[in-house]
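As structure tokens, one chain now follows by itself in the form predicted on its own.
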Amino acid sequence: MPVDSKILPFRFRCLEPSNLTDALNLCSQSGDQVAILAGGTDLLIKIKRQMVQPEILIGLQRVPELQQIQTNEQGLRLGATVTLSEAEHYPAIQREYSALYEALRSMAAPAIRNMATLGGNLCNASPAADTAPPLLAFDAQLRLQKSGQERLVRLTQFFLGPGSSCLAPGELLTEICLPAPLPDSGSAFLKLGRVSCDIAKVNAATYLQRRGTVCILCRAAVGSVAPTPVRILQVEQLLEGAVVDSNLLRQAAEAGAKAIVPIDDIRSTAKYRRQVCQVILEEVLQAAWIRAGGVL
């Protein structure tokens, strides 16, 4: 059987749950041997290349509970399988939250933001994630399920590694939540990839609020510059309370640029991803601060 196969190759139960309570049943009762089918976009590609083989498939598609999203004051609640085209064309993301809406436009091909979830793209845990800058700038909280459990975990504490999370078998993610905006703050996202959709060689996102000239709140995070998409807090403590002008930009790009442990893959280079983050770093700190209001 050839290993990367048009076909699936080889046998395995797909159950499809209407609701969720069954879902989390489902996964409670499977298993080691079960895999969770949100768009597939990922998965179907693991399974043709026998990189996965699960007894059993969860399809989730059929979960309305999993496919809502809400806004009011306490901010964004986005469904696990919310695909990216959907979460790209919500107003109120466009309108309040720009890093997010950045990092949605700038992945894959409309065809495949069609398909794929914002679960999907956090549970595959991957290191260049574009979800996950964003997310972490935002400082997201994940709700995690499974029968009779639930628990809200901060995002800068669901990655583990590359491919692994803090998922605890027969959990899932069911929901992402973002506090609302603060007022006089802006955020963006930027990302750099060998052509245009591509995987990202290096992704960062900022998100900065101000008093008058004063940064009073600065969350930034990169992603594809170590195992896990990361906070950088060396340039978080260097603008929070300090007056910004684009001189201290730069050296909290600089100093974001010294913190990452990145490495040479078939993408890129280490030393390349460590000047090139410095570049997106400063840029994205520009934009937001100039979306929160503030001068440069």
Contents of the next structure:
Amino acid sequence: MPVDSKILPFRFRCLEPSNLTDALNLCSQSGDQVAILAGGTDLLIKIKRQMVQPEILIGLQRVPELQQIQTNEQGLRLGATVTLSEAEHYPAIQREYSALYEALRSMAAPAIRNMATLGGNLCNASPAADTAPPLLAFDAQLRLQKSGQERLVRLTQFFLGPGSSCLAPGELLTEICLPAPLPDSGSAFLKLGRVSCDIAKVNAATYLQRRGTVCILCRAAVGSVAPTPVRILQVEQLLEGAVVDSNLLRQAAEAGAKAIVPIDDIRSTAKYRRQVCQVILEEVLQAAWIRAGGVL
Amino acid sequence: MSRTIRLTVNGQPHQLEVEDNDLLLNVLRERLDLTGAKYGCGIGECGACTIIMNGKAVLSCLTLAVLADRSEITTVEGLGDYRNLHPLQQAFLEEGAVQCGFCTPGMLVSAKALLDENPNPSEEEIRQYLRGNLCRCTGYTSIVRAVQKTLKPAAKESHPKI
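One more: the block was the form predicted on its own; return the form predicted together with its partner chain.
Full complex below, order starting with the chain above.
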């Protein structure tokens, strides 16, 4: 069917709750034909392309509870509709969550980053979502709320497949919680796209903690190489408890590249993805180790 | 069902009846006759529809008009006019930073948003900020040079490398 990207071809109602309670009530009362609108940079394109046809949009732009960023000794709590540029400019993210900061900087163009939200990037559940690998590496938890109920879900449990998450009907992602950074830890993110604003062919993030020359904690995550963004346990198991040197990081990256299940698609071939995944994994492991105070 | 929205566009208040599925770009162009912002790709790739809403550069082709209710908007028409050009517009003319002109409104508005955030950007920062604005005449060098020309002398760099 020819697509006219100039207009939104269907009539719908856009509801604009002004607080979280109203937003949750609207979500729980509404049926199947509802879509949650945050920044709109994915959803409105899907409507233009007639991939979805919601009758009701619940716009979250005017819900102040979802726009908060808070830091305390437990860590960082990001409201689901914090925009990518708000997160990018937040000093604690720049200082302590390097992998997330680098991912945000690599995403789209400034105007899109001013609109798109962290929660939207996760709920869209693209295997290529750039915020996912760093948030997996930081072991983020998501607060999912339904009127009167809430649960905390680890991000590792959230993604089910391309475009699909464990959000139940009527449930809303309200907050992304990151633990406080550990002493002597470091993180890094890298992605490979065709041009600077591009969607990733492969992206990767790591988070390492060091004691002397030993890696005592490693989390590694990659995107665009499986149906969902994934942790790579093979990398983590090789590094945890081991004395780190360049050879070991290369071995870990090789093990990571063997563990992934990439596909051929419009952006890349599986073979190429596997090759570059190894290269960027090695580079993020090196960068995270050096940021943790390690020497190579 | 149409709804009433209020917008301040380039300093002028407006009250309009819009549908929930109306896009801000089409309202600006077709209802307010502000045809500076352009429909390029419609999917957030090209930046031709860039406007400044509540102080931030955003894409009007991906913004619902109803969600722009009570907002302050600047389009390229708000930067300056023939008699009173904005320094960026003057610099674009002097540097020949316009070929077909289709990307120019988006470029100017993005550059304005950049300078509002960061009055002395480096060449790299200019290129990074304008990376979502595509110029299919590929006149990027002169566009970057034009933005640099408006900076205070201390921050000026040599001409960008091709």
